[in-house]
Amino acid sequence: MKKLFFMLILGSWALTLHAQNEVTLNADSANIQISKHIYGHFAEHLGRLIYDGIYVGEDNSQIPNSAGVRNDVIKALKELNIPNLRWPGGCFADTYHWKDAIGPKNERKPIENMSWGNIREDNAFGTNEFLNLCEALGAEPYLAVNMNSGSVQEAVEWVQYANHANGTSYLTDLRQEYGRDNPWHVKYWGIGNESWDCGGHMSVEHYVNLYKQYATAMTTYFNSEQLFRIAVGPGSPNYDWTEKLMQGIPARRFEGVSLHHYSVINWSNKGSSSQFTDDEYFITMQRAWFMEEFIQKNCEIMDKYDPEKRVALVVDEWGGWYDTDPEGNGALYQQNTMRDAMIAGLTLNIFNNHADRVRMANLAQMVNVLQAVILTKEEKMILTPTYHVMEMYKVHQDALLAPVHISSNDFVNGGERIPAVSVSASINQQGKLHISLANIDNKNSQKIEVNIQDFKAKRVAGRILASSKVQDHNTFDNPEKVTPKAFNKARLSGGKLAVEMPPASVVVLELD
């Protein structure tokens, strides 16, 4: 009887690691570039993101800073090779007037943040501070234009202030007076934000007509600046919005279409960021996997009108969203656990695999808000599990996508099932192959066999992000509880790679 029991246990373990996860990787078909801009971030005036999270003021002697921006945050973000940063919103952008926040700090117009808690802000962090931060990070700024309560003239003048040469208008004179001689040459401009909701509750027909006004005025026929104008796309499976957008906007008037998707358990009861059940974890992963379908269906519509794929799909808000964590002392502050690492690994793989159309994305959000890569508390700062995934995946930036075909085991919860394994791969300029894998199943290990075609490798090395349970996270008292480690469960034999991944883990491998 004992022998039978042992055999049953052994059989169960073997089934758990059964190699039904099969990946075919076509290195010879690597010809589409994974844009580095897929790895962008988002900083909205919300909670403790801008004030306290990024900007602490020039006179703050307790926290080392440069021009009021935290040095520790700058250093950590530069390690991610951040390609772009979206600002000032989000819904905040729909009531933001950029001229209120330029010039001497004591002359700026204080505002009430109507979108997020009616908090009074002194506008100490404005256009100059943001664009200078982007320069310090080596990141492209991505400005969100106020289409809801702003005007076409306001948008045109923002372009002039940010981009035009000195002496061409009173705005460039003003920029020089406020300490900036050279233009910043801002390329990326979002025209509106969630115009179907907080951005004006517009119909798509109204939005398209209004968009054409803005896009035309911001880039005249004689404008030397080549702007990348991003139109507001859907934030739900409203594919009619995408259809009418592609039909209604002339090709020469837009370069991108935005998409928003959050992995939310339930909008009326989002649940705890760190104290969640297995059922809640599974639902979150279901919502994360929906990104694949959402992108695919929008791509199919865009392909009808733009078969050359000139217009980019820009997923400029994505991530996990839970109830505000009271310990963070700020709106939409939430802890960041291994669950969020799994969202990040899965989502970035999806973006990579759609690199022919998805050419920009922005994680929401950067510091202290939603799925943040950094959390701060006075002079302290910690890096989250999401930060570590973004750092591990930066090897894909501007590399060539190596197409993969995946046959995955199911991640099962009750009567529901989703794929357990997600994979993407790329080849960089040095000829190294990188493979990123996510096992989102929090109960079962996965054995994965990768058949690598037309790539001869002699060496494999890797790193893994994993922990004992998906609720694990870093704290200010224990900031390195969840950090990447060396990974030695990958075996290379000929053209085949065998990988064993523990439950709820993210692995990035390098082969050369």
Contents of the next structure:
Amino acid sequence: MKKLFFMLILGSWALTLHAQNEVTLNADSANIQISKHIYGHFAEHLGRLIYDGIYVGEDNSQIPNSAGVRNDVIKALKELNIPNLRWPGGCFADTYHWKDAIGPKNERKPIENMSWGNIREDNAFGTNEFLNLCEALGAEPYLAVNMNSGSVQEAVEWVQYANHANGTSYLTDLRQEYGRDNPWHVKYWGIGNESWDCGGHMSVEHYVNLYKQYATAMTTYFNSEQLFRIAVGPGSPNYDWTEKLMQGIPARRFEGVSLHHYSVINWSNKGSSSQFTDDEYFITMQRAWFMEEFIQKNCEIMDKYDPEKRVALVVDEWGGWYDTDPEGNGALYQQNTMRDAMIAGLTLNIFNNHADRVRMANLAQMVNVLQAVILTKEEKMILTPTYHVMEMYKVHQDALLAPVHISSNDFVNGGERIPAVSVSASINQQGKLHISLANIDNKNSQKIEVNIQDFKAKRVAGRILASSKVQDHNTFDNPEKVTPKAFNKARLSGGKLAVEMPPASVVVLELD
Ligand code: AHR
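Since the one above is the form predicted on its own, can you give the form predicted together with alpha-L-arabinofuranose (AHR) too?
To see the whole picture, the full complex is given below, headed by that same chain.
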């Protein structure tokens, strides 16, 4: 009997211990910068992203716009401090000829968008419109070069049109003729897109050889233009691709390697974006957590060939992908719920914690497509839960990563388990500490003890994004259902922070 009592006591003590998540934070070792470019976006000619979502035309739209670009969307995007924007695809980029879409609109060549619905693309939104949009947003453009149906020469000429000094070629003359006097100085160039799939179904050996041709011709010999050239990396656990890419491309011929990963339940049955079961929610979270392993394994390979970490890992497509909502009236349109907020909170923590190698990323996609931050319907616009996470996390942009060690409870579903809590932290130029936490468990709240060690804090404040169900989302009739609120469940005492997070919530704390 005595023995049983002792075991019961021990059992309940163990339970209490287990119920407490523990984070240890090393503010003193904060010396790696979290590149702001981790918080980048992606805009493809797909569904209602470019046309309707961003560009409504210069002449006839009732929607307030500047040079055809929606004022409401620009205003909302500017709040996110978007550091870079990838364009024009995606698979669309793999057959895109940039010269079809410059000059007077009535002289541009209409084409068929063979990647997305075989619809007519009149090319009203082209290079000038995109680069001017980036300027309006204060974002760096990231152009994806057509390495599939395009040519090396076409890529070389795109660089010249966008970047070279006036008077150096017929291309810079054209630029001036088409209303742009000075170069835009585009730094980020993706050479190919998913070259193992819609970008040409290439073998890695073929891709590497072709890549070298493009990367050499697009620059002078020593890349004195300092282009940041991003080679196509894997989009599945095909680590052989990364290995051969790192082996095959000489060190000074690339600055980044891309990686694509979508949190998708099943490619042949992705499920509804807003009506999903607990099991589907759990699988989505498992897929989101896979990003950690995927990055880790790719980093191990890159470390072998590039121990100084000169080449960046660029996750230029990530997010949740579900079945297209018919009521969205556009390919790959999907609602955006608290489930997406959890993908975003978790994924951005993973990126931050790998800031030594992951120095750029692009959420797919910006407006009306996949895990969008904004949805539009004619003149209406709503901000999604993902928008709010991106806005809350912007405090990490260019701050110094404070390494964390976490011991997390499990989020359990049937026989499967994944960590329930994820965290990342950074110190900004003003010396403020920001801690972002995601509790992906949609059934259990979590108590988290954060040991902030030597960081001397007198004050903690924060915001939370949460809602009663993971299916909750904003609609055009109820646009404020899910919005960040002040968070008052974080207490500081004696170098420790006690945080209590409700189920399925994202919290960002500020300490100083
Ligand atoms: O983001 C949608 C599509 O997903 C992109 O066009 C392609 O690169 C990827 O397969």
